[in-house]
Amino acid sequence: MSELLRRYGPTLTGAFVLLTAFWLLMLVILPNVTLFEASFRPYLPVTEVGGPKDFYSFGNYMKFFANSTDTDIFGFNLPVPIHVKIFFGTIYFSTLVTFITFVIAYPLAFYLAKVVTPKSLPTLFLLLFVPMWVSEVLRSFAWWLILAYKGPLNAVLQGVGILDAPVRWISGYRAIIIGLVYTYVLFMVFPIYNAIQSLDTNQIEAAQDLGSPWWRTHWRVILPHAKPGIASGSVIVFMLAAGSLLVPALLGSPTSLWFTQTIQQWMLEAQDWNTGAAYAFLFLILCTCFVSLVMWLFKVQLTDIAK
């Protein structure tokens, strides 16, 4: 605060603080508090709101555990609530998307940070940013056309002899994974790029001079230094993928429901905002717990993500 006062003076500093407080209060805190309060109240007709049936309970949250369906788990056919199954499916495939984006982003980030000449870097960044200028809806529709049963991807793979028959890419979760990886890979590239760029190149050269193979140099020198960028990118990609709605809606199939689609169905199709709010907060809490558990397992601190 003292730095802001010194640099901008009391008038501009006060304006910055008031605008930030207004944004946090009106656009973040109050809407979420309202939804949180509504999540404990039943869905009732307007005439019954405030009446004897309008009381606080955990009924909306308990719907998460209703309507079980038989599910094969490690060879055992067990009854699992349908929404619990959708939630864990979303978590699993969001984790898979995060891992795939890391596999793609790490070599690209290293190449941009330590191999490319400074003169070529702006051009490569421009090429990476060009797809971001197109809306996510159009990009998802483009992938829908590419992955169609008689689309260009199957035509090319059959033309070069990789496939004997077309593959139904838009079935199950395959198309969703492809769309999410394409949409969010840059959110993994740039945090890792920033972390690797800060690494002194002399350390890499010293490891090579001492006879370290390339894979050990990455494992013992570059990856530990890039840990904050990897942690930050992984959290961003996972939360964006788990909370995505457009990509699963456009590239999904009846057998690949995403949890955000369940929330949308409660709120927009069933017009039950109370249950939808309960599912949204439950989703937020469970995702936060999952991310915290993974951070604890990999010994990642919040300070690493904040770097």
Second form
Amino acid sequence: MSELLRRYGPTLTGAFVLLTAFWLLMLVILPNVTLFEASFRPYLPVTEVGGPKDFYSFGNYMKFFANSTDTDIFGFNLPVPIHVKIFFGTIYFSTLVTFITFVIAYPLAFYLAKVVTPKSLPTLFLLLFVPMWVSEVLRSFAWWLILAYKGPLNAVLQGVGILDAPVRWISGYRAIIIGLVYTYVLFMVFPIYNAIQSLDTNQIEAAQDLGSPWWRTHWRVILPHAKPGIASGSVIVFMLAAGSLLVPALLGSPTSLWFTQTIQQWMLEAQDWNTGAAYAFLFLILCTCFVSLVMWLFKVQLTDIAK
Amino acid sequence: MSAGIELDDVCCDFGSFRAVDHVNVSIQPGEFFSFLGPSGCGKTTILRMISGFTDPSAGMIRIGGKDMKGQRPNQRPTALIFQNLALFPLMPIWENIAFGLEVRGVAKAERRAKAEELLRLVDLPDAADKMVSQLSGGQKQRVAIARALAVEPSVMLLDEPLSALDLKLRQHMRAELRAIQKRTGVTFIYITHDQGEALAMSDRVGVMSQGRLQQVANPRDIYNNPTNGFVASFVGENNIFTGTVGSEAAGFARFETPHGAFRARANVQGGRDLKLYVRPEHTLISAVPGLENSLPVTVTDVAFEGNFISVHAVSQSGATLLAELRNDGSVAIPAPGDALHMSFAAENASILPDGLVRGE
Ligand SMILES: Nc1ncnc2c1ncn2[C@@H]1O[C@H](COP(=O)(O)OP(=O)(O)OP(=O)(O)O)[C@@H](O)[C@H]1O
Ligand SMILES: [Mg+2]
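And the form predicted in complex with the partner chain, for comparison with the form predicted alone?
Next comes the full complex, and the chain you just saw is listed first.
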């Protein structure tokens, strides 16, 4: 703060602080507080707002547990509320997406950080970034075209002889997973790239020199060093994937349901912003709990991620 | 178990730049061999070629008589101690040391026992469960040595391992390294740009410059009988005269310089520029002209260095000279401005060609 004052003088510093405060208060805190407050109130016609029926309750939150359907869980037929089922589906597939992005991103990040000559690095970065200049909508739509039943992917795979018959890619969660992985893979690549890049190459060579095969060098030296990067990449990708609305909406099928779509239904289709808000907060809290649990399981500290 | 190493006409090119230029040397099993040379002369490149991280552009490397071509670093019987040690900061000390054993599938209890044994060998018995960041520079050094010894290499390669330490610790570690080498009998190839270190520790020294091996000899010969001007001036101080060689007889030659004609040892195959080199401690000061190779000088500066006194002087013909007197009271110490004579014995002076240069 004093550094800021010294460098920019009181007027500019004041302006910075005011702008930041405005942004935080008006655009972040206020809307969230309003939604949070609304989430505890029932959805009422305008005339009854503020009337005797308008009191705080957990009613909106309890809707999460309504409408049980029989679901097959490990061979048992149990009644599970439909929204809970969608929630766990979203968590499960987001985790899967996170895992797949990691599997793709780690070798790529390692290649960029330790194998490529520094001269060709800018070109490769450019190639990675170019697709990001196209908007997410267009990219998802492009995938929709690629994955179509009579689309180019099936044509190519059949042409090469890998497939005998075309595959219905856009069914279940398949296309969503592909779309989400494609959309968010860079958010995994860069934290891991940064982490691996900061590893002294001599350590990799020292491991090799002591006789270590490549996989053990990765397992014992490079992966542990990259753990904070992997953790932050995973948290980002998981949260983005779970919170994505566009990709599930565009690449989803009738049998796929994403939790954000449920929130959207409450808010836009049912016009019930109160329940929508309750669902949104519930989702945020549960996702945060899930992420914290996984971080605890993998012994990752929050301070590691901030690095 | 130790192995000898032969470098057979080894070259290493980075693009059009030749970092190592036709190096030939044969290192004996169990020898303590040092590569000595200034920064950038190709020492690290040689070590990296021996350990397998860099491929020679030409020539052959044999370890224990076996051609190493195509052998990857993890298949060679060498252990490299890096210039910056490269310990694994996320593993405790004992896992660092036992890493090479873990790779070889040794059971955990046995690994731990071996690590503790090695820690005793390097005099760090209580460090097993500490982390790397908790150790001092000298202690890290010893862990790096222990980690390399754990895999029982036939050859240890050390890349300026002491350069980051302070003088006292460096001297201590020199003795320690030497002792460990004697105890284990492993071939040590040691890299340094510190001539004192190379001379004090090694059985033989290879002096390098510009990617070329200038001379390979035991420390005494490197200092007393350098074969070229680079070796003479990189290892120790010299008074240097330029001139032309005259008649040669019985290993001595006449050397004409603008400061007079001198007589000195010569073993010259011609071709290169020749200079006359004489060490300051072999340069004598006297009130009357010396017996041979004498020239009148005026003292310009006298510096007291503790165990010796350096006397800087300039001759009437403009040559600057340095003489070192032992501080044992045997000679009168001159003062600046004194008019005296400096001389040197012919057997203490050498006429030498310049050092080999890259690409020649
Ligand atoms: N990977 C590389 N690519 C291009 N040039 C290199 C490479 N490695 C080394 N060189 C060059 O080769 C020469 C020798 O390098 P080397 O690292 O062997 O020097 P050194 O004798 O170990 O020096 P120092 O005492 O400073 O460690 C240097 O001029 C260096 O610039
Ligand atoms: Mg070096």
